[in-house]
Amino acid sequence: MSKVTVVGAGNVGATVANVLAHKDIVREVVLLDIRGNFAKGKALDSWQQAPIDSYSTRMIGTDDYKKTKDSDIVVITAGVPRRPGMSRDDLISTNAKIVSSVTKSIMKYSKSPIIIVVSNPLDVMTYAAHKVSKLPANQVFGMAGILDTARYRAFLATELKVSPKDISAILMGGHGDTMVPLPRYTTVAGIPVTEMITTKKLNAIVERTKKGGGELVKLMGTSAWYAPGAAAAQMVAAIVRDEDRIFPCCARLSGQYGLRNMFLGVPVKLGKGGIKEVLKLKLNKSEMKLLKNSADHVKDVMKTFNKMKVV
């Protein structure tokens, strides 16, 4: 069974570790945080939950990267969370340094891990982790699309009064206000969503999805954690079980959709070894225009990161 390290024992990281433990598919989860006792406490709490919820996954809390040795998968959640009035782009200076430092430390003790980035601004933090780790692109990718799609599906389920289990959807583009929901690829038990909801209501849901993270920040004063944590754990499960799941993930593009040398949310096949394939959807002109607009926004943030010369 696999060994998974989760870096960052805050709300998101602790949720990733706890959800993963409940899936009972890995031997060990290392929860690492600069606040060592905090990580140890979270890990101990989760282990004491094991007899109640019937799982065997051991969780270790630490601030020592040596304990991450030979990790198969690493989930990076470390960084400063978004606060009211703060855009994801505002986070770049602090979080770029954190993600780069974490990646360097991880690579000291694990030769070829799969790295899943959750830290914001997501697309550029994934780019940073890839640049620092020097790992193949299929082994470094970001969690964003699964979360964004889940929000979209949840909003639709509420409006349509149906189970979110029956809603299939895909989103593309950057993780933020320029993301690209695709109603044309959205179905409810195989029925096109456009046959079940008015265009006006669907557009309102699309706009709410784009600002889904900001809505939660306004309500709670900090970023979300249950859904992001569960989304990252779902990605880990797909890799460990070699499920070949089709998920929207932040992946490196090498010509797909006319884009290259950047990380952007696209549908991928996820299984053993990481990303097995980047899928190419037949986008129409309007959808392609939105995707290019989103890509341009991500490129601007990449320029800011490159000027910082963190790597």
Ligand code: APR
Contents of the next structure:
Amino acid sequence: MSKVTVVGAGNVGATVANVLAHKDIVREVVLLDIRGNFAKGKALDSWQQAPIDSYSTRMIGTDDYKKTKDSDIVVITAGVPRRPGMSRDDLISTNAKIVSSVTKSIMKYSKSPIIIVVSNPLDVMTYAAHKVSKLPANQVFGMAGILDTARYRAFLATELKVSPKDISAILMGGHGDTMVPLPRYTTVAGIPVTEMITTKKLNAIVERTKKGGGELVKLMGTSAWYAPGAAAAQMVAAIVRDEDRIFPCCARLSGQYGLRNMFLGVPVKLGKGGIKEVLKLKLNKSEMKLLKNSADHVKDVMKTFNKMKVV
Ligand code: APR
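Provide the structure of the form predicted in complex with adenosine-5-diphosphoribose (APR), given the form predicted on its own shown above.
Once more the chain from above appears, this time first in line as the rest of the complex follows.
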């Protein structure tokens, strides 16, 4: 594994490339953006950081897909971000066209890459990239769950006054306000979180997590990039190092949890080649109900996408 392309050199894309370079685990990162020399500048700046932070990953900026030839992994962050008052679903009219055309261009120059989608609305943009690329489903998936659980873990760490490192959690469903944090599967250094916090406080954290992206959009006027970028880079690292990490990722379902032919956040095993397995948790009735509600919401956005006929 030596070549990773990141499409979109904006806030999230540039962060993915920069965090990845710091891990020093791939030979080359190609940063591509439609905005003329913009990606060239970002890549050059990142390359000039290499002597200071001591990494060897080559950074190449371009607006030409030829430079992406034979990429092992492609991270798609191209598209417009949210502005205050917008939901992720509001981005579909613009981002569906962008993600579809980016995927087409990528497939021209790379035969069988792994594609990680970050553009929103995430679950449906991942569905679009899969449809356009015609790649096996274990090679096309989306980044959302790592970010959403990171937000949840960070809020819990603040509340409990413990290191976020010690909080382990899993979360399912779509990347939107219907996401399903799972307190039953949340631990603090192995201790069930419910032994350390009142139900009322935990519920408030779950609610804040669901709207975690929106909270940042309100604060900054645009959507977040540090945690999203780091999350996508962590997925790349798990694949490159063949780590078999268990992460919540947006994956294609083929009957798991009673759902099929759609992409939704579920726990997966991530390593060489992409998704090795979708894990099946024994959800209780109320958790299943929340998951189904989230899936229904994603299906509605899929309908809008299919009506657009961009694929
Ligand atoms: N091909 C390549 N790059 C493109 C294309 C395209 N067809 N269309 C847009 N871009 C680029 C823009 O030029 C811009 O540099 O995508 C970049 C997006 O960067 P930002 O505007 O900074 O947006 P960012 O915050 O990075 O978010 C990108 O990720 O988290 C999601 O919701 C977010 O969908 C949004 C995406």
